[in-house]
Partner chain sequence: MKLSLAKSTFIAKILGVVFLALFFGAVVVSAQEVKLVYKIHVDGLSCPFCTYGIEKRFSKVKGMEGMDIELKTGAIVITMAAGTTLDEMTARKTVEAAGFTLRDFKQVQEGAKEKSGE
Amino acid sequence: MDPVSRSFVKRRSWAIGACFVLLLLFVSEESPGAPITFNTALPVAEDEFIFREQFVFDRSGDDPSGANRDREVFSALSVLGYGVTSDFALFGVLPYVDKSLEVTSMGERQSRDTNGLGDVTLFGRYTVFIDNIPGRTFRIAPFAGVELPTGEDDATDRFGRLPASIQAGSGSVDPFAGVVATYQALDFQLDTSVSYKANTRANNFEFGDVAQFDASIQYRLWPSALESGVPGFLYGVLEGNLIHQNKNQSNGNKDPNSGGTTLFFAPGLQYVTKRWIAEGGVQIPVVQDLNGTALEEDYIVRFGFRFNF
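How about this chain only, in the form predicted together with the partner chain?
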């Protein structure tokens, strides 16, 4: 990245990438719906199930601290949704994470890693407004839930206890809430969401709260004209994720080298049939306004599938 491209990026002090890891988990766990990176207000029929599996690869290697940090996180997110009624749906997310961090410290290249099941997320979504017309629908649905400390949060290696940022779990109970709106027509779809997650303390450590604004547009690339029956749709997708995280706190003290604001653009493709969906996309950070010398994102790749039953 040349100096001109870097000119809009502020440099602050160092963070192990805690905020990005958590942002990744938060964003990916909020995405069982039609957009690839976040939720939707489209209905889950009464007594219908939707299963989703999404694989996420997060690469961060642009390190302004000079420690030559290189972080890779692989996640497999299993999501199950259930329509209690046509207005109220419940979702559960079970992540598997594999995290690795390499850093040069005192001339020595250190490698730290962990893997295992992460923190389970449970949330409900209730549709409060519906406007159905021929070939179109507009819906608004608030949602709320909690991330539970089911993942291991005290893993150790030869260097001692792993930093909170690369533990599989947070150890804390973290509630969140938001609202999503969806406008869908036969040839395109718009989704937008705002949400807030309050991270709480565990092991004398507290990740910063996360506020997030997401938007998505999907346009039907194929077929250009609808045939009879229920044909499959190929969508071109463009999403945006604006994520702000407050500074972390350790032993009651704010870490000046954590938190910040990131804007992702995420192009993708999605093929939709009556019974299943296949999709993939890549989140590219176009703006990173971070505190300290926080490790910058390179990209996040997502691909997966969903099916109903």
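What would the structure be for the form predicted on its own, rather than the form predicted together with the partner chain?
The text that comes after this line covers the one chain and nothing more.
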């Protein structure tokens, strides 16, 4: 393993170790399934908490600009949800991020990086429709929230101020809203979500607004039939994420080499027990219609766990 890779692993070991200690400390009575890449409409029980830890590795290295850009982002996302009532839940997301960018400029290979706490996200979700019959449930739940500028957004290195794409935070207050629907039966679950995030300006820079549509199906692979004494259930997961981002703006001018539309296909696995859930999947871009020389995604890997207490 090269020195850069060893450093990359070392910086993350504390986060991974701490989160698995938490997994051993907390237990729950029941953990329903859910999508891997987005939220669900299934409830958080009144006066109960749900904790989710997810590790995300995002690599973008397909560079049409000729600058041979290579960007890697590692995120450890800690999510805590609380059931205010059986219909209303509050959520908070605290990210730790580690970002790096390599680029060739004037014949020199430059390596730039930063790490630290990112921007905190707070949102609420309210169930407006419920249809329950034995063996299945259907729910619709709008949600709304805000991403707050808690991460450092003015980091510098020997080359000067870091680009906005690898700052730990954005510096802006960014509201978002959407709606999620869930249909759950005994051997499968369907989830769909649509959302819009309005990014605002900070430091004379503004990321483009983001519109997103997500869909997920989780199908029980094992056991093939429900029976007593089974310790857990293995689900196959297939998800799709259609994401459109407007062009970024710098000093009031739109960047022609930013934004566009990407469609991800995300296969994964999920192991569900009465106490916890372990899950993992890979988001693979199957369509990328980006503007100008915007950096293209290679893949996004996600794995983690969650539990109620």
